[in-house]
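First comes one chain, alone, set out as structure tokens in the form predicted alone.
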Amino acid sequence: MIFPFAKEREQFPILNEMTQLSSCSQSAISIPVKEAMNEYMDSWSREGMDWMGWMERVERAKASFASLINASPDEIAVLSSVSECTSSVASALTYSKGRHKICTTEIDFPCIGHVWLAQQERGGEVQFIPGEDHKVPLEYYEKYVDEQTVVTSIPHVSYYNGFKQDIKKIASIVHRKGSYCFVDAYQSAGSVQIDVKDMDIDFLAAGSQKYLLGIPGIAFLYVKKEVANELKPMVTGWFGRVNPFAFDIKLLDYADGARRFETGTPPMINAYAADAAIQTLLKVGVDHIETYLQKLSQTAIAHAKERGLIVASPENMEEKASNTAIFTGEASIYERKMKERGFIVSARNDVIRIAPHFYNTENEVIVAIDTLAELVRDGK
């Protein structure tokens, strides 16, 4: 295979020493996204504060996480995390009788099941929609999700395996139930398109660290300008109000579209550093990405089973991302034992997650396979 973007890949100097595939978990820093934060670094050195050059560094990185998504940025909340969003979403619905009903997963990332459960208290029903095999059937939305449901939610991509959901077909079914269809979308945003009027996405989620090359502590929310106003978060802060700087203690108002679902001071140097990969993202394009994502994926699926080892990842690429996982029992010992041998890899439980970026090549995926073989038949 002819690698395609080896002028990009210079932008990764960590991978003169190390084979990093642990984009499910932390990409590679990039050269443009270190001086994101330097220059935040340098500004705040050199004149101590510039509030308006910061926050202007926050609204362009919505920007280009909306134009990466194809929304508007005055549907894109800024937060800290995919916990806070989830958050910020869940406690301004409503549980009555009539729609009290949380409909997620099984196969979900921990957080969105803790978030949605903590909302028992005020009246919502948790149903956990089962996998079979670390997957979920299509066909069991239409059995779990009912006229009671208020809101289903969805990982895009399974942190666990890769498996890749269809998020048009899912919303349809939803939608025709009278749900709102919330997505966290960590694992697949910066690898996989979205295209948030296309599926027919209200609510969608993404942290920066993993595919979208940046760093933690910032997180994204799209919210369906459609369906922004109608509702008002208790999860809030200042500058979730009309104008925060009007500093009135005693008035709780909301501003228009997603920003009434922000909540404290953003962060800063994240933004800069977020803005910096988002844009190197946009400029390769994630079509490209994709694609090539694809290829490096048939590629490990084939040699892990030629090295005998056991794929807990879905084969079919339609229903699969960048991340193979293969059974290796006590992963984050393997994890360990990978890192010392120069590649960068991730554990989840009794998996270890090959999880390249267009960045990797396929005899960097074939090499770090080649290597985990050796570790499992050795026993660690």
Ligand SMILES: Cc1ncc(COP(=O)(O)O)c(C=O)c1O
Second form
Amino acid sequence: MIFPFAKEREQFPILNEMTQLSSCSQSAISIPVKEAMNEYMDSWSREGMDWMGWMERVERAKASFASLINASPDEIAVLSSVSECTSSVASALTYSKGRHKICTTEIDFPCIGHVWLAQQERGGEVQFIPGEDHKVPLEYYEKYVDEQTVVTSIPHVSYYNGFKQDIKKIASIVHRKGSYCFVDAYQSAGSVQIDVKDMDIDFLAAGSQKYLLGIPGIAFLYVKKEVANELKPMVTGWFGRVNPFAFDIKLLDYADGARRFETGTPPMINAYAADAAIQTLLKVGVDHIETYLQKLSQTAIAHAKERGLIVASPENMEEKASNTAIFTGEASIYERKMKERGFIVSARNDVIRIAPHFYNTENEVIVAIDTLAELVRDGK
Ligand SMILES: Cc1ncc(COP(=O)(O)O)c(C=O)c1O
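Next block, the form predicted in complex with the ligand, ref. the form predicted alone:
Let us now look at the entire complex, which starts with that chain.
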């Protein structure tokens, strides 16, 4: 396979030192991200304080994320984590008699389940939609979501095995039943195309550290324009106000659009990093990235099987994103052993996740799998 991103790869010099295949957890650092973070440090060192300049960069990061998912910037709130985004949305919903059910899935990242379970104190009743072999069959949404469901909260892509759901079809089912559709896109944003309008998503959350090529500490929350102004989050702060700089302690007014979901001072240096990182993705094009990663996925699955490894990811490319999960048992031991050999991969319970981004070559995936196969054969 011809490697299409040789020039772009030069922006990630760490790849000359090691093979980083951990985008499901932390992507590789790039020169533009490092420079953007230095820009914040320089501004702080030079000017002492540049509140307006720093806030402008937060707005720029919002606009960049908005373009990535086909939203408008006023439909994006900046928060610190996906957990916080989900809590903010959960706190804005009411769980009344007749509409009190929260449907979420067993394949979600645990923090999503925790946030919804916390709503039980406020009258919410959580229904976990079961996973079958770490996948949720589409018909389960027909079965479990009903006319009492307030919100259906689903992952776009599973953190465990890269299983990818058909969001458009799920959103259509849950909307028919009168439920909101909340999507955790932390494992897809930056590597799988997302069009919130076409998919008809009400809420979508994604952090910056994984396929978005940034750092932890910042997350984006999309709230559909028509939905935002109906809601008043109880998780709030001065940045959720109409004018945060009015300093009126007795006035709880809610800003227009998604900004009402913001809380305190935004993570500024993180926004510098996130904006630079998303700009890289926009230049390369998520459509190209997705197509390329599907080819790497095919290679990863075929090669892992050839080497006698047991694959935990779906084999059908229609329902799989970048992450190829391989059963190893006690995966953290293999993560460490792989690191000692120069491969950064990510462990979750009993699987090692090989999660390339566009800057990885096919050969890197093959050699990483060869190395893992040797370690598994030798019994750690
Ligand atoms: C799909 C998914 N959602 C949420 C999280 C956790 O996000 P945060 O730490 O920003 O709350 C992770 C972390 O791995 C994840 O993979």
